[in-house]
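Next up is one chain by itself, shown in structure tokens, the form predicted alone.
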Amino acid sequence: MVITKDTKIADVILKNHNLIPIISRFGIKFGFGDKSIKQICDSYDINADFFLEIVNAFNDKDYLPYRKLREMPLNLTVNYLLKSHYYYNKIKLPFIENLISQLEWKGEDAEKNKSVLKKFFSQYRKEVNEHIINEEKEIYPYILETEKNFLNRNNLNPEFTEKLKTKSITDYADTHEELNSALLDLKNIIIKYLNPPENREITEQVLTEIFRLEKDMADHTELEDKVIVPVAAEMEKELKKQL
């Protein structure tokens, strides 16, 4: 299903329930009735086509809208990213962490069992946490800075130009992987190494939103990898052949 701007959004969410808390970063709230997209995007002031784009690349792994996404301006989808990390730092890791203190184990062992788990996903969050400031503080801005000199490259700001001289996209360390190994390692945590928790229903409900974390995560680093990143490189190329 190609989701288009007169399809229904309620229909888009019955048919994939999945694509609910992409939907609500945009800000949209249930209640919507038989409002179409376009309609919806129209009452919210959102960008209908960059809509588009995401809720069909989430909703469909064979749909690459990469092309597209491309030729729209950068700070939609750095806004985009910049609600994904409120949405994780808000919200998805406390409702883990709030799962992972429910888990229950008896005999000597229960209280280290528990804070093991507690201790490793503390420390992931933190690295989480590190991960999305610098992008916050240091990548967002720097590509941000270097598309708006790039639509005024007759004309660029000194200060940006200094910078440019020094810096690249390309120096900025990628960390995903590392970030990924961490996701496994807790997931081996749970499945392999840890006795069995008393309430199983809890540890499947652990198990099920890290993979939804996991899949979320990874649609969110491609964005960046195939979308902003490689954008922002060939806009920085072309300003410094002027320097």
Given for the second form:
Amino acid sequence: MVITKDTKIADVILKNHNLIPIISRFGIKFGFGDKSIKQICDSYDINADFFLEIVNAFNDKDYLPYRKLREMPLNLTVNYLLKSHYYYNKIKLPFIENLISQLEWKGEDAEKNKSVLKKFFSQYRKEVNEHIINEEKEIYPYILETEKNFLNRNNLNPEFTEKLKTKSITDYADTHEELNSALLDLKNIIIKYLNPPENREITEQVLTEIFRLEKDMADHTELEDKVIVPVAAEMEKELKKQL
Amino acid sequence: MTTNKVSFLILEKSYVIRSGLLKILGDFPETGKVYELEDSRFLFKVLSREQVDVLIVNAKLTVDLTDVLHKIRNKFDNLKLIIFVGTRRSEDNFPGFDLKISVDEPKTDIIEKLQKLIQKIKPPEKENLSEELSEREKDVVRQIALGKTNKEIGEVLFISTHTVITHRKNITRKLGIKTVSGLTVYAILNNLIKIDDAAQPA
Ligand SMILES: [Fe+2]
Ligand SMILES: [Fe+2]
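Same protein, different state: after the form predicted alone, show the form predicted in complex with its partner chain.
Next comes the full complex, and the chain you just saw is listed first.
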């Protein structure tokens, strides 16, 4: 289904519950009645075109991927990505960590199982956090600066010109693959190798949350790898010609 | 793990039919990458650049089918060919193709045929069925969990770094675990090392 400005936001969510965390990230609260996307966006002061691109891209893999997003101001996408960083770091990862700490086993390996899973997850959290800090401190600001200077390329900021001489957006090491592998490993460990915990309900929740996180992060990474980085790289290339 | 997956290329103009085929292929756990083409312009480019095991081609392809078939058979002799036809009643034979499926066939028939073809391509080897690690591979997992590099592992076990890398690949394929932290968890859970000896997670 292609979502348009006139689509009722309630219908969107009823059709695809995977979009629930997305609309939360835009700050939209439930209880939207029969409001259309346009009405909701107006009342929350959200850029409706941008909102539509995000929900459509995440709703349907075949939706013309990211073409329009590439033409929009990058700070829209960057702001959205910042919100999802917050969601991972402050909401989702602590939530999963807490679930994992509730897993219980019987017998002699109980303590070992508990501690090894906890350690694995806290290591993963640390890696995600480092990745996010690097993006927020280095990559995003450089991307936004590149865009700003590109839009004002007849009058380049001298400080940025210096940066441009030594830096390149392609230098940033990419750890997306590594982070994704850690989640895949965790799924395999729980499904295949770990003694089943006593509390089955919590185990199922842990697994479900990991699958969701994986999907959410895959979409997030796509916006980085297919929208902001390549667009900024294009601009950077043009600007380097001017040096 | 991609090595024991089967990859497909669908050459089909209609989006509706392509999505239907994609959905059916998605039902097989063995299905790896699925490439899609609307026409044959880039067919040979994709075939030579990507690892494709099965080509599904519509019989109504505008260019001369026998010509394409001939070229494919000359260049890619391991490629399996499936012809996709409009109706099952069509008695047309398509010599040179490994399989014929039609638009009006029931799902179960199509699934059964595809299953047979996939098994022909990737017979479930004994080795693949048992995900048990060999003693040597267990040694390697133990060393990884102790935080050793490939070079150091080679020195401890008296094997070349190259052999270590091969072991690591097989370990990952068998276990479905790739990262050092993940392998460490596996080593601890299976008593290959004690939790206090693990280098990671720090
Ligand atoms: Fe990010
Ligand atoms: Fe990232």
